[in-house]
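Okay, so here's just one chain, in structure tokens, the form predicted on its own.
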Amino acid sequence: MPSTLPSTSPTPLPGTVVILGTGGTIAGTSAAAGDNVGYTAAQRTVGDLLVAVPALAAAAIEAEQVAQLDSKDMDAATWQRLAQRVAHHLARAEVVGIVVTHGTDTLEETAWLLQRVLAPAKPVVLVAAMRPATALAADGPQNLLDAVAVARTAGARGVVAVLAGRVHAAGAVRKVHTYRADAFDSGDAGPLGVVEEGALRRFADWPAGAPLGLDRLAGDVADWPWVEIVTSHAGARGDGVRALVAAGVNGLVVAATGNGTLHQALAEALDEAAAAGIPVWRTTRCAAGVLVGPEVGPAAAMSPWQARVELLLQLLPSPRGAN
């Protein structure tokens, strides 16, 4: 049956694109142009990044620096502030889309959080780079140009990530390689589309869903629940789980082997945690696939990192009057 999706994007929408900077490798610098690993992340502002893309010089773009950090150090306070700024700009009638410059290490976690909290009717495009801005063949400028093109696409909505010419939905995107420029994948789902010379060729529908609401992230981040990830492996012990419970952990995600299997010693400790009222969600440590079976639980199709974000959001108090 032929697809009803458009093969290419129509004329880009007029209006403003807001680019929110958070740091990352895309804003990183190295002392030597040939050094793609010995760099320092989050050294250039989002305004600096725009200067490196002459094709955007005449575009209706606003830039705002929300944070300046290496995404390995992403924290609750930055997530809260970023979500608030995204929501603020999405509410402006003249804004057609948002682009967020981000580090690659935790991009998939931020993407899922923004999608679940906001589920925006306009596009929110996360963009990153695997090479610093000073690299001989920096990938950031092209990625940023592609991200703005996606943000201007008519009918676009939801949170997506744009890297190496491919567009990934927030629920599917995964970092799957440590070094190469095309380090991201969407697993079994495949990419949402590809950007070709400034035009989006789309293969799947935009992310959708009911938003939890920005109020879910309100309040002091110091009061947010503590959710940790533990891993099952050969020779696993339950001592770590018991130590986390004793320290006051509020939720646990376990990256199980294969199709959700657990070492018996770890399983015993997790059962004890669950009996004590601590939610325990099971995922797989496998890079691809989902858990299959009659009792797979709410995180069956999630990565461990995505499941941690989801459990965190579920444990946060619902706004008064919300379902």
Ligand code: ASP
Contents of the next structure:
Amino acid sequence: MPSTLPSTSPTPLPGTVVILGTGGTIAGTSAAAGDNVGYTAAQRTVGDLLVAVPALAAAAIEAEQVAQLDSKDMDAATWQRLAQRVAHHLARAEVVGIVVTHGTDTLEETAWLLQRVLAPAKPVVLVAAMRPATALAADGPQNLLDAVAVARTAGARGVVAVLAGRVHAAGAVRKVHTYRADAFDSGDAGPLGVVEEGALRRFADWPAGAPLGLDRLAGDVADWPWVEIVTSHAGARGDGVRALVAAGVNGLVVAATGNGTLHQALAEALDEAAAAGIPVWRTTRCAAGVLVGPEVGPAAAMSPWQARVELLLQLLPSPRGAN
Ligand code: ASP
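Moving on from the form predicted on its own, kindly provide the form predicted together with the ligand as a structure.
Okay, now the whole complex, with that chain kicking things off.
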């Protein structure tokens, strides 16, 4: 198919957009309006967030509260329920897209989980904010407006994140700043697009791939595999890895230095773990770049935390024999 990029999508699709609330700073409040960091996340409902965006008042939108948490505390049960609700609404013919309000801290993990499990043929847009809803210049309302615009874009598909006017694909999105409003980036890939006055200007293809299927998440979350991340650093030791193995860890992701190098003491313990049948996936602790070389493994292009999600999904039983 000939490339049509960059493309601009000025005409929003009619149909329903479902907004699923999970909490986060976008739903946070602070006692003082000037306080951008001393707030409590997950205080306002998704319905409250919509009220703050008058431009959406007349739009065909449904809101549902799936959870109400600070995403630093994201857990398997919430992921399971969120994926189920997203899948439920995606299956409705009148729904053109889904928006998920989420905290920024683990947004990239949820984005990857939803992309891999559902690989949706309609857009699933994660939206967040770096400042609470009570801030003098809250970023949440504009981000929400932009997210709905992306969810209504003709031809949109896959899981993306929208913040500060930029759209990031699920696999590329990374939180890269601790407090700035424009805290997300897509690294070498660059953003998928930008939202300009309600229209998406797109530079790259939508996320695609074969879904693992919702059944992958069907089991009791208490039985989900235990996957941990360990880091290589100066003075690293193998004792932590050996303790994890003794405690029954099911998979390990290592955030290696540079292009995948490991402290020899850590490497020894990881080799023992691998010899004991525990999958060990290598990633880099570098903020940008991928592992390059002949034996980099399945997580070469993933952040450690997205690799943890991927390994978890691979270790979950595959009820229908999916990939
Ligand atoms: N701790 C918050 C959360 O992840 C941070 C945020 O949303 O910006 O829910």
